[in-house]
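This document opens with one chain alone, in structure tokens, the form predicted alone.
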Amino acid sequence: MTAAGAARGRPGRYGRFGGQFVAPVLLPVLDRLEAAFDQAWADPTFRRTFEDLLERFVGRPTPVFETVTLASANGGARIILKRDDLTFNGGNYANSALGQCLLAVRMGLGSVVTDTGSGQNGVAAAAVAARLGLSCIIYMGSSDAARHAATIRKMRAFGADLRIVEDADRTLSAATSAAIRHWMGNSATTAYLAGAPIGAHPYPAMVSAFQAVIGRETRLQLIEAGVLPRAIVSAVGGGSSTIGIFSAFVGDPQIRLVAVEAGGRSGGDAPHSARLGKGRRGIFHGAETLVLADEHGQILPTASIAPGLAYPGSAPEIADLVERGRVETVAVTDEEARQAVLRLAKSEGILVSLEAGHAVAAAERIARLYDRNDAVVVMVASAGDKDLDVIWPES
């Protein structure tokens, strides 16, 4: 549904939203990329490449797995829990992380530059890039670096170069636009890394296809264990876990696709991260869709607990199935998403990120409206030890 070329109308756009806002200097860079992709994506041997060192080196298939307690307590619908969190290093992000390194040894390029905001992309990264002799380099916001130290040294013991940023709001999209700024300017040599699909052609395109196999996964599995979910629910940031998991269950109208945005401390008028929600149409790191800006087109600031779904655009993917009304959105709190954490951990023995904490909140509520004959699918994109001191600040 995802892969590429599967995108409504012109190359790149869905709907109104995608496309390619970028200098004049990338745009060969870009269609380079594309063709490449393309041609990779059709090769029966690159794809085998892909699919062996997600099984053998990712730790693919995730298994679904369902809660008892957890759902027993909320008295509703089952909830049943997609596993990335299990995955052996940055959850979700080595599905992308892989197919792009692997590209950019295919296209010849020696090195992979890319941003993360939780840690997790930047793990990923730095991963799979020891593992196929890539140097990468890894910008990070100040922000966010502060927060997850023991992430920080699991990026530099894979040989990552992690820079920290301290421009605009040092969070992820600050580190997004330094991670841009050195690709342009090194684009002979480096591939760019998306942590997620968005940005200018044809990364939405690209990081979707690769991302798509958590949505594969998860429809077989629960065809196998005789599951019609009720609701897809995942928490969105980049977006890159969320168009995994939707991708399979887009042409099933039945299924309700439930995107959870970052509401930040209160909810109310407060710094939040909804732009799916709340935003409105602009131009943003390279692409039209949906951002957090004012009635001037300034970027406003984003606010979360999750340093992952703290970013002011989205994938134009998204935003298209968003403004067509199959995707809804929901809005869950810091100390929501920080409680669904704390009950997950204390019933089920799972402990996930704050990210997938925001996703389990609005199941939870979800689950509530149907009942136990129901079921209520989570995507939990990664795992919670880098959240640690943040949720136990105390400890």
Contents of the next structure:
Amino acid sequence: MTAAGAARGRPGRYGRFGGQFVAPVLLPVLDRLEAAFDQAWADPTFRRTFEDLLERFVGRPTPVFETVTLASANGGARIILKRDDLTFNGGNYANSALGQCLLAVRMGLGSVVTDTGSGQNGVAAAAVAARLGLSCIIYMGSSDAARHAATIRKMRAFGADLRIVEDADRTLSAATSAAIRHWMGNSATTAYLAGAPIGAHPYPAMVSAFQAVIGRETRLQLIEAGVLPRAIVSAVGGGSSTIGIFSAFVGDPQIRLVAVEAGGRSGGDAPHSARLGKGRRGIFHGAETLVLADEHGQILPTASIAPGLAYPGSAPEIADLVERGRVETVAVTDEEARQAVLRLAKSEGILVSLEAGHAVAAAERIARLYDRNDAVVVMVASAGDKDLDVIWPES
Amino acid sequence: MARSPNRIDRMFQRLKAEGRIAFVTFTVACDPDFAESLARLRLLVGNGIDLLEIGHPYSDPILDGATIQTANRRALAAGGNLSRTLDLCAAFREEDDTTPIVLMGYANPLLAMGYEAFAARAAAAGVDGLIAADLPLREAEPLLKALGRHGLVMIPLAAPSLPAEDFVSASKGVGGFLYCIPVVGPTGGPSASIEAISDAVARCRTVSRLPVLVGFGVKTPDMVAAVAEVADGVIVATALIDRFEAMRGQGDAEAFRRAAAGLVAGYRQAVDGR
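Alongside the form predicted alone that was just displayed, please also present the structure of the form predicted together with the partner chain.
Everything in the complex follows now, all chains and molecules, and the chain you saw is the first one.
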């Protein structure tokens, strides 16, 4: 196959989104990558190695786990968490970091370069690269780095070369641009690792294929538990966990798919990261997609308490699902997300990331529309240890 | 103002007749502001630049190194954007209807304006061609049609690793010259050897009849002179912008004008082999 959920019509196209909007020097690199990925994905040995390491190195399958208290207070639907926070390193990012690093080894490349916002993709890439003997360079915006000292130490513990970016808004977007520039100058020896199904073809298709394991597991686990959910709710940064879990349910029109965006600080014109709901058609970081940009096409700064959600572009596949009306979007503010993380920690003993807190807050809202016989599934992409200093700055 | 769609072709015909090669530079529109940018365009042409590559400012110039990123940021801070860039071109055309102008920039502002509206406005402003750093030919079909309708051309970027079909096209919207990039990586990076440049140019000539200009990593007058031996033109961008910025802080406007003029004229002499 040419990757899960792949394009209708031209390769790398999702409706009118997708494509390969890159410097021409990268086209042969992308073409080689596409060919290598298609071959690898069709190769049972590659698939077996990938699945074996997903199980024993990443810690899959992750459980689905029902909360006791979250919905019952309001008499709403049951809330079931998909616990990718329980992977060994980097939450759900570990899936695609593993797939892409295995592909780099198969292609004879010795290094990988990537970018990270919250640090999760960086930790995942650093750990897998260490396991597979690849050298690993990670770009991170200085504003994100300042909030995640422990995560930085973790990446360095795995031997990664961490480079702090003092550019533009000093968050994920600037880190991504820096990583892509590095890759352009070193593509003969270095693979660029996409943390999300964003960017030029074949990245969206490739990351989507590696992340589809989340959806397959969830579907099976729900069937085993006899649950037909009303909605699947996932927070969208780059969109890796979202496309991962949605992929198995896109064909079930009776199940609502809800993408949760970062509303930032509430009110008025405060900066946010809601590019699916409020963005415009644009070309950014290699693909045509929904983007936060002004009327002149200049990329706008984003804001969110959860750095993994603060990104001005979106996955072309998700942009297409939104445009076709298959995926709904909602926005959750910084404070709503923070309160959801606190509630879940205190009432359930589960500490999720602020990114996942956005999804939990939205799921609580949606669950109120239904009753106890119904269920809402929440994608928990990552754990909350990294956010302790943000949630409890006073301690 | 009458539109002259073939300023690029006419320039190459003239240079060929004179036995000279083209000297091209790049400057970001509205860096550091509209008025100074306009004055700089005139200064460049007055001191030996044959063709102007004018960058339309963008918030995320991913193909560019630190120098041009900073220039983009200065221009944005001064209110620069694609629309103001076209205003600048139109203002330049009031005094110069000969020097070809090629816009250089990124796809998102073009898409935001709309390809058809962009091509129409660019033609009216006296623009002759376009270089789009992140819009390769395989994605450019709708834009090429619009450019072709208005007598503009897209100039393909030709890297040594690129298959010919990714920079050669019979489309009416493609032409002008081939922008030969002998190194991979962002602008302002390391230079290629003259042997590598020579090979890259030779390869371009085997697959296309368009004139071949070399840019990216061409920095010193010596290197300019060497490139002039093998190509139809030389593009010096980052090295000039760096020097201009350094000189700006060192004196009044007149001192800057004199120093900048001397610098450009020095490169021109290297291009002409003197």
